[in-house]
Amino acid sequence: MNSLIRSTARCLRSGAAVYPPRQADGRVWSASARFLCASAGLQKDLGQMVKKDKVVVFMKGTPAQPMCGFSNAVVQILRMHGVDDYAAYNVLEDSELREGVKTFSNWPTIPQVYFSGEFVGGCDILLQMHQNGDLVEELKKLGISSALLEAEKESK
């Protein structure tokens, strides 16, 4: 039992957020030290993700072929703004980091999209900032240029 404490606590100063799973009577896992000490590390390395690269997403599917309706619509508002490359992480072919990316941003549904690092927020978000003209000002601080702008500069 030492061990299991000594294991979490050790974990919990790296800065993981996450609790023990427990079982239905509440007891908890006896594997619950190794998943404090993996979500850690996955929340670490969610940290690096999201950095990496200008806009990210995670979604269920791949832009190529999004696997619900809410990946498909961020896909395809990305898509109007001229947003092609970005870096895109399917959810669905690993469970931890579909759970883990929820943690991480403390939001509760998938997609969920970042730009340069900053949780945006979820298909309604981003289509609300479409919608209100916010999302080619933030595609520009970006330094992304939105197709949807350049197409309103050519037609005037």
Given for the second form:
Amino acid sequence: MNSLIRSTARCLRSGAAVYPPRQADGRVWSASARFLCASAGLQKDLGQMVKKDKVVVFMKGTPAQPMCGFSNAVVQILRMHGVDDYAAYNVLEDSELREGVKTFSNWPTIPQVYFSGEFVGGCDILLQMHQNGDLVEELKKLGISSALLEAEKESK
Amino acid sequence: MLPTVLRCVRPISTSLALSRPLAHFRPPMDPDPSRPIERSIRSKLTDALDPVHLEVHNESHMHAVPPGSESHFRVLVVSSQFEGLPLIKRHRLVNEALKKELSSCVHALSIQAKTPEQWRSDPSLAKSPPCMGGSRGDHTVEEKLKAGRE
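Taking the form predicted on its own as the starting point, write out the structure of the form predicted together with its partner chain.
Next comes the full complex, this chain leading.
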């Protein structure tokens, strides 16, 4: 969890790290340039964030306290498969992250799930993958053995 | 009236029985003239994907938004254009068709994208998970509700 907090903090810091040049009277100029710099920095950070962990989720709330039914569904599905060690970024804490990830993924809604840096989809797709068995296979490719597979083996 | 199966009244549960087959008869999905976003979604999906079956459900009443909102939708699109496409590409086609709505007034969009064959073998509408109130006090949602009213 500490690494998640550090990761989120790093993301927030880099997003806010570009300070605009100020004129003598203190007015900020080139606000659009600041936005572009900040958003370009964030896009680059997102590229790193989604690759840093095998499973990455951008969600509303946290795995311990989801703030959205769709985000909660993603958390519950992952939990069912025994996937507890993943990076979860709470977009409600950072509006720049919230918009930035939508641009980065070219996907309009939250939650968003990444496996090994590749965008998988949102809640609907993860649910269908869970229902049709594809999720077990995809987790296997990540080197994660689904808890459901283990449970099935034990029952035989 | 929409079947009651679309109303989420169950408490939050770890069991995800979110799919329930409906009776084969469905009430006719007449577009409501007082619901412009729903009409727009229906029209754009029809034009873009030429579906053999299309359902557009306004699920805003299941979420923490004012009555009469058009912010949360579930769509079921059955189209031969989905054949051979993985889920992500199917969903991207739907997102692309509804780009304007998604960037302005639609906050949440649940998608089921089936081929005609998949629809024949499983004519069921998935059910949305229970709302956890995340839209309440969310300024992004408030902006979208405002855009929907204008």
